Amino acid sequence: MKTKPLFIVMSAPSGCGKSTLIDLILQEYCDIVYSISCTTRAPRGEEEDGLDYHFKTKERFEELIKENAFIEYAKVHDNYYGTLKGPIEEVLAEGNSMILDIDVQGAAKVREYVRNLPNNDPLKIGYVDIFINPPSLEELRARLEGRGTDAPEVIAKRMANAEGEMARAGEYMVQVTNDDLTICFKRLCDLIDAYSGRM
């Protein structure tokens, strides 16, 4: 069965459990791959070039700035972050699915840069975007309590920022709730197999 190969951005405020999402996702459909970013910082503990991120120096990332190879980048605390459209293009070219974890602000810019494509681009034509709400913002905080990794300043900040990410859920295309694992992923699932036409 031919399925229409899709590019989907899925955006979650901290701790609603989207890396979760994302690699069941990964397990349960071997055509979807996940879009590895670019940056310009130093690989921490165990990370691999091309496995958690691709490395790149400051000069080379200024570089594919300059080529346009970007989809979209960001400089966070003096270091680049970026999503190359080459390797999307690829993916999406082989008849497979990519999927892309970004923060708001980023996914804002991919709206932005797949609004300007021709509407017979593929990445166009296979575009969906996925906001994933907490059930609330006290079962969220109550979810970064419970990590007991985050100290009360920086739960803080999280939550503001949660605030914030949840007031622009609208610009999304689908917004779904991850009150249960098993149902928020049954329902991601259904979303993924309507939009390529698996159903």
Given for the second form:
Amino acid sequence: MKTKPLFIVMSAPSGCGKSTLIDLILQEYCDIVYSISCTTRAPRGEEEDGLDYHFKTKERFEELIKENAFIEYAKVHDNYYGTLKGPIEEVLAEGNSMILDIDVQGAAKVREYVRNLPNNDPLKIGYVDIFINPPSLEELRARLEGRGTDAPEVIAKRMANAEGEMARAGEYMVQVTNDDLTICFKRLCDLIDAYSGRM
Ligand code: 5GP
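Next up, the form predicted together with guanosine-5'-monophosphate. The previous block was the form predicted on its own.
Now the full complex is given, and it begins with the chain already shown.
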């Protein structure tokens, strides 16, 4: 069945299960491609170029900025991070969809970029942004503490960030709550199917 290529932007506070949900979506839909960001930071551990990030030198990244190659970019702790336009345009032109995992600030830049595109641009036609909410702030705190990976001050920072991000959830076209992973995943599949015209 021929479906509409989507440009899906997904945000969620840390600890809401976004990475797991995106992995499930990528397993379920062979025509959805994950957008790999560019960064100037050094690879960590097992990270591979072209898989986890496109690792760039600062000089190359700044060239790409000048060439207007990014749909959005940001400087975080002295390193650049950005999303290239080219791969998204290529994937949609091939009839496939792209999913972008990005924070609220990055998503706001992408939304603004898309808003300024002509109405017949495939990125605008296929655009949908989704915010994943935790069931509650208390539950999010319990999940972050339950992971046992973060120091109390890191958890406090994540909680403050989460509140700030959730305050901007209304900017998104769709909000989904991850109270139960299976149910949340099903809701996301239903949304993807509806937006792409699969049903
Ligand atoms: P890390 O270095 O831990 O992989 O990522 C650090 C931060 O950079 C995270 O908050 C992550 O969301 C952000 N980041 C990763 N890729 C991009 C991107 O393409 N654009 C923007 N604006 N931020 C990104």
